[in-house]
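There is one chain below, alone, in structure tokens, taken in the form predicted in complex with the RNA.
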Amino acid sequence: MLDYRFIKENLKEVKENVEKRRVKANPELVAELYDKRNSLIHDIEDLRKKRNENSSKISGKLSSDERTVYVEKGKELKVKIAELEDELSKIEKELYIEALKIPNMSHPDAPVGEGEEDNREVKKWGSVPSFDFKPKDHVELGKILDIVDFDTATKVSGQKFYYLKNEGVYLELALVQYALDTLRDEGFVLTITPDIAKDEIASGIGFNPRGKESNIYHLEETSTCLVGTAEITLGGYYANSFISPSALPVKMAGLSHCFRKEAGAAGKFSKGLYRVHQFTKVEMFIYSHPLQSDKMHEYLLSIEEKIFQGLGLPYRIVDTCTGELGGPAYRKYDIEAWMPGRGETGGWGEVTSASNCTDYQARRLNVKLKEDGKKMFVHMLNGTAIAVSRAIVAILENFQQGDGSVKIPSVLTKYSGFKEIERKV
């Protein structure tokens, strides 16, 4: 979230940004509530001061008459204070809820726009494969290679679940290892994170753990949820703490499962592995000095590129437009890999996303840094190293052969133990 005072003092800019982001939020109301809150606090503190003075008089030697007077006075003050405190807590609740709706400010260079079509393509890498046969999509390939089974998963778990089978299993593990090795070499601290997190952590990151629109699964009778990404568990790692400036940037990688409800997300590009309720992902996370975060953002993107270049997958980089940034991001780069099975002629499909969330998450999670006696919130960034299910889509579809077999990127073979997957049916 943004700082209340910042909202009030930069009302014009915040309003403009809300427009750019295409979100429903009311910065003016926040500023108003903030003022109301402050004046209430002022009054309450004043009364509390009186109460403290009054009660300290009672501790001295007093006649019983005097004593009674002060006690009565104290009782009066107590009632008044309680009234104002009730009012304050209402206002604060409202203020908080309203402030939460306000998105992060946007990077001046982020393209302004509404939807996908307004994203700015900043780079293309590799060449889109041309086939001398009609390429299959990954669903069909998964079936004939006998490595992905949707039908049984639908019976057992429901729609948008899948079993990985046979080489599919090794393919997932190989991708994970490849990503982890890459990140280890980059000096990241490797972790396997919990797949469950407390609501307060999830919402600190910017996920709404409850509610119908929420994309994440809340666990009944607990105040926890299944993580939609390890961004949550990695971002919670340093919640409520100070990080020493000399330790920055803190670079962490987290392997986790990701669970997403994806309610109402059915669509033409949602088939197969592209949009599923559960997948495995290696996530990168950086706690950065505020002055370094733009640079760290580029760094995360460069690692993502390295990983996809290593896999030999053609991709493009997109600078996400303001309407698509989501609440916490200040700027976001997506990598979209070429997916020949997408639509009639193939298309780009998002495989990674790197966001600079500046201090938006750190403020709620209370992750600070003290430098020269000054305290500030750290900047938090996240990026996908490998979202396994989507990487599999791209690999199967790009590296398919005329006979339906699929060649495996050479960087993976030392982990997978095979160079290609042969057709089984």
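Got the form predicted in complex with the RNA; any chance of the form predicted on its own too?
If you are looking for partners or other molecules, they are not here, because only the chain is given.
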């Protein structure tokens, strides 16, 4: 969240940013509640001072009547303090709830817009493949290669689930191993994270774990949820902690399953593996010194490029517009791979994102550093190394052959044990 004082002192800029981000929030109410909170704190401190002064007089030499007067005054002060403390508790709760609705500020260079059509393309890499046959989409390829089974998964688990089979299993494991090896060489601490997180951690990262608007699964009769990304569990790793400035940047990578309720919500290009309820992902996460977070953001993007260039997949990078940033992100880059099976002529599909969330998440999760006697919140960044299901979509569609077989990127063959998946049907 944003600092309350920052909101009050920069109310015009915060209001303009809320409009750019296309969210429902009320910065003016936050500023008003912040003033009420501060006023109540002042009044309570003043009453406590009077209570202490009154108590010191009671301990002195007093007549019976004088003592009675001071005792009664002490009781009155105690009641008034309790009443104001109760009011303060209510105001602080309302202030916190309203402040949570306000998104992070936006990078001045982030394009202003509402939807993905307003994202700004900043780079392209690789050549879009040209086929001398009509290319198939990954759903059809998955069937004829016998590596993906949607029908049985629908029967067993429901729509938007899938079984990986045969070479598909090795392809997933190869992608994971390739990503982990890349990150190990970059000095990341590798982890396999829990698939469950406390609601307070998910909320601190910026995910709403409850209610109709939640995109992740809440576990009934618990205060926990299934994670939508290892960003949640990696971001919670140092909650309520100080990190030494000398230890920064802290670079972590997390392998986890990801569970999303939003699988059917994204239109005509959400079929098959592109948008599902459960998938495997390797996530990058960095705790950064505030002065280094812009540099770390570019660093995360460079690793994502390294991974996809190694796979030989053509892609473009887009600077995400304000309406698509999501609450915590200050700036976000997406890598979109070319997917020949999209529509009649193919199209770009998101495969990674890299976000600089500045101190927005750290403020919620209370992750700080202390430097030159001054306490400050760290900056937190996240980026996708490999979202396996979407990487498989891009590999199958870009490297398909006329006979229905699919060649495997050479960087994966040492992990998979094969160079090609042959047609089975």
